[in-house]
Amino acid sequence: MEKKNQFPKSRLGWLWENMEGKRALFIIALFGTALYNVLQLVVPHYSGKLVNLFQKVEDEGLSLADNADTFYRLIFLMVGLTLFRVIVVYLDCMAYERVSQGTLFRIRNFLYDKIQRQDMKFYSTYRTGDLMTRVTGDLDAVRHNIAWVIRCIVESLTLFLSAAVYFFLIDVKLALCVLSISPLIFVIVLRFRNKVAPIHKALREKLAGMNTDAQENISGNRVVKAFAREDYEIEHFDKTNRDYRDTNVTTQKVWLKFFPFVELIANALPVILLLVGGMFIIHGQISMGDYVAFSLLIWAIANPMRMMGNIMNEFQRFSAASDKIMEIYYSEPEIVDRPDALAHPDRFDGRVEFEHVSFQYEDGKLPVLKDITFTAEPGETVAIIGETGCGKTSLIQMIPRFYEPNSGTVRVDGVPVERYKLQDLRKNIGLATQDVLLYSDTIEGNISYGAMALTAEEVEKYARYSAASDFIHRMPEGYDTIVGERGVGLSGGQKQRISLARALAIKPSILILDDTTSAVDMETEKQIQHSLRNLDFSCTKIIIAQRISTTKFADKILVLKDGRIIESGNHKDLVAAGGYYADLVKLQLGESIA
């Protein structure tokens, strides 16, 4: 209950608001639910009816051929609205189903969109398996809140209220003794809400969770191969899912700790008009055809009772799920378009610039990058080296403004990088890292993902700027070739080619390259040096390295150790001042050699 406050809107007013376009079907569906409820007084008025007509042809010696016409008018009647009620309890059904699944689409699209203009922070904070949650199990708690859990709510209120407005007008005292224990009820599922409302905020966390040991470990499955762990994986999620299932009884358990009392008073009902209505008709208080008519729609008292705690216990789900739903729906990301953003269609020259630049992660303890200043001209080649964890990832990622540096200023040919429209800023950056994700596509397919219009010329032309070409000529299907999910079928090196193609198929203004090569052999990177130096187009690249095969022929090196620049120049120059690099080029090519 706590977060809802937290959001613009509440639940049903978020529920309310995705339902455009399809509110007024929804709102006659309401009428409709109330509509088929209220036919349902037919049958017992009319069953009251013809015992009652029954007992007076009996009690007056008459003929039932006299009372024929009244006869079949009661007999017409009663299958006539039965057959229009089943007709309105079919059309309404569909109806409540097309707003429940045109939401869920609306609802689902938005929340896709929402992601994928995320930033780099929000996807460090929310696992994959949560997510999938939130637009799978999630979102179908709120598909049937709409169907089922409103129609619910609806037709019991309907039915128990016209119920009760038609046993008071047949007879005010007997009504007061059947409805007397009524209240009860509301008691009872008022105590059922407040217990079972953080079990299933506990439930749904459970899922998640589970969810997430389930993505990791079917992503991550080579691992676990290689490893050999297959049985302490298989005995981790047993665990998790055992969780899961407990928490799952913990909640049936606790409707259940409520259920005999709903039944005990629900029926307790027909005792009571057993006794009370008995006492009824032998003083002549009722007719035997009231009579009839109040037993034969007891149910409709008993049954809304009855469904009070399954409404609430699914209502709960609704509300579990629908807060976390709307946590993501109603998140911002913090790297967003300024107001002012310029506009930049066309190509950038490609200057870099880092002015003072020191930056932290939200949730470290110290500082990651340390008053960084360096400039990379138009064309140049700039190549940054140094130890694992010295923040040369975290320096690239300023660029494209995954992140935003605490200080210091970043520029693209003078302007700082926060002045542009991210789209425009993004789409002049060619991106390639050492991690590759490849999509369940063709190699034409994921070499184009950028710039969909390439022909097949093209991408054979960018596949040769990344010696990617010679295997895929070699694979079954050449650039038809289906790449399994996140390139299983490649090798590291052949994933990292084709990463390093896609970035240059745009034919970024700036491509950065981080470890891209770290996976190919001497004679594969010495193509693509090769290849990277004589592109058809300018380009400024940065490039994160580790080899000194990759180093030495760019127009700058700069050396960073603890978030600093300790060290900047071209190879020769460094090698001579015999310090860091210098130490480095000694150690991987041999001191004769540097």
Given for the second form:
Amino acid sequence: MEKKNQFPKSRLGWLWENMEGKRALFIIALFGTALYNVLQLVVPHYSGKLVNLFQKVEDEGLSLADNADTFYRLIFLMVGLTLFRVIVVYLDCMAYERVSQGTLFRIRNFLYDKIQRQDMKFYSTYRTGDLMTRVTGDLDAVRHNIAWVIRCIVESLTLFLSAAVYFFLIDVKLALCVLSISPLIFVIVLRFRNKVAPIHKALREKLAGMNTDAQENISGNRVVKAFAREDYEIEHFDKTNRDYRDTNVTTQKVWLKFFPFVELIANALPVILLLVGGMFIIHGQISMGDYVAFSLLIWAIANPMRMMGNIMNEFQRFSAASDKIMEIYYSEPEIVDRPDALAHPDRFDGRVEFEHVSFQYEDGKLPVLKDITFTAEPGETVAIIGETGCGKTSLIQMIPRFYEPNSGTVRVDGVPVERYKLQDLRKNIGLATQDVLLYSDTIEGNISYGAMALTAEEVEKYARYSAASDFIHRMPEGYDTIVGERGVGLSGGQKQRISLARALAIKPSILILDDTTSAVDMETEKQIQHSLRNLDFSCTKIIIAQRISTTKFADKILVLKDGRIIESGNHKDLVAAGGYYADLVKLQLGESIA
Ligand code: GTP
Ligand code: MG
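Just the form predicted alone so far, so send over the form predicted in complex with guanosine-5'-triphosphate (GTP).
All chains and molecules follow, beginning with the one already shown.
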């Protein structure tokens, strides 16, 4: 039933691996399933015996009262074993639930861990909605496979086999006649599988697409509203939803094409039994009781046949879903600690050096950084300026090793960044990203995100450094104000200031600000510049900025154009040089005068 895939383990092998700790229970559960299906023979078997008893009583002119012992024994056995069967079924269901939930728990945790530890490339490859589908819907298909599909397979097999064996024990010829048409079912089901497998793959993709759309539109709701695109988005979703529904219907239709044949065969069974069995009785080859047992058990042959389509369907759903999960499960981030990575528990001095660094995104067409060389000495402030898209954000992402250069070296304190343990490197870098993301937490919680043990006074201090304390105090609940998803309820500049406080709160040796004051007013920015120059700890600052007012006090300014440093020096030198920077100064000062 399983096809080869590109992963280190087969799907079922992978499932087995993740059943760790629950494997014994799973095996017991499988045996339980086999047991309660063999016990299905009880009622037909004893019914047959009872009929034979009645017949004997009648034929020999005895009274049933003389055979009361046998009668009650048969009834008692039938009821007793049936009750036992019910208990086995109950315990078995519980066992499957425990195994499947336990496995699910393990895989879910593992996946979350995997996703958290991925590198930037992973996050630019996978969309959130798609990842969410993997850890919800796809995982549920895996649970369903353990709790239902595998169990149904065992159930159908044991039911079919035990009934078949029982038939053979009663009468070989009748058994052969009845079972002769069953191999046809396998042919039909195999053909069905080939048809339905690709549809399940498509179905799963459509669900992921739909989830991605929903997730993007819900979190991007403001944009939808701003452009009055609600109707468009609703219609678009409606289409996706319709498409998903139609594919679901198609899947069912595929089964419907095969269904009549399966039903035909399943329904032919009792007819064959009636015909052949009747003839056997006429010729005195089997007893009435055997005939009754046969006819009461014929469903045990027919039902597994009917179930096979369903089982195959669900197994294909599991295959499509587990492929998606295993893709993440077995994915490895490229940027990881080297085996001989250097531990650096202490602070860095903060020297940052770029030496002939060139870089191109793996999926990008053009190089983004070209031969970048500069040094930021400990405690220095280096400003990076340049038009949009020139590579500023890409450049600073090399320092915490979010990406690695294609050539050249980035060093911190004289050691190439890839030599350090990632955690030690990143713990020392305070980064305020261009796209500010605040957690749904209090302001205090957001500021102390990287430094959990902060006291309230310290939180207040970092808020002051980032000129945020005034507006926080004006909020009704101060530092306890919950800032919603993506910081709803705060202005752009307020969010930026909280993100700056968060970066400062870890007392980094290297502080990187990516356009962090672009949304604050000039006056506030001045305050921030002032506090950044007077922090109570030393740190190297790398500041991306658009305003001359920010770059003016930097020890070094790098002017970036198309991924290359075209000018570098301090404000005075660059103005004197009369190049791009000098033009920018004229432009901005001119603007502020006008
Ligand atoms: P602003 O933030 O707008 O001022 O621009 P920037 O100077 O920070 O530019 P950035 O470094 O973000 O981008 C430089 C170039 O790299 C641009 O041409 C982008 O299109 C490209 N780029 C940025 N991020 C990615 C990415 O994740 N993948 C790919 N393939 N290209 C990217
Ligand atoms: Mg940028």
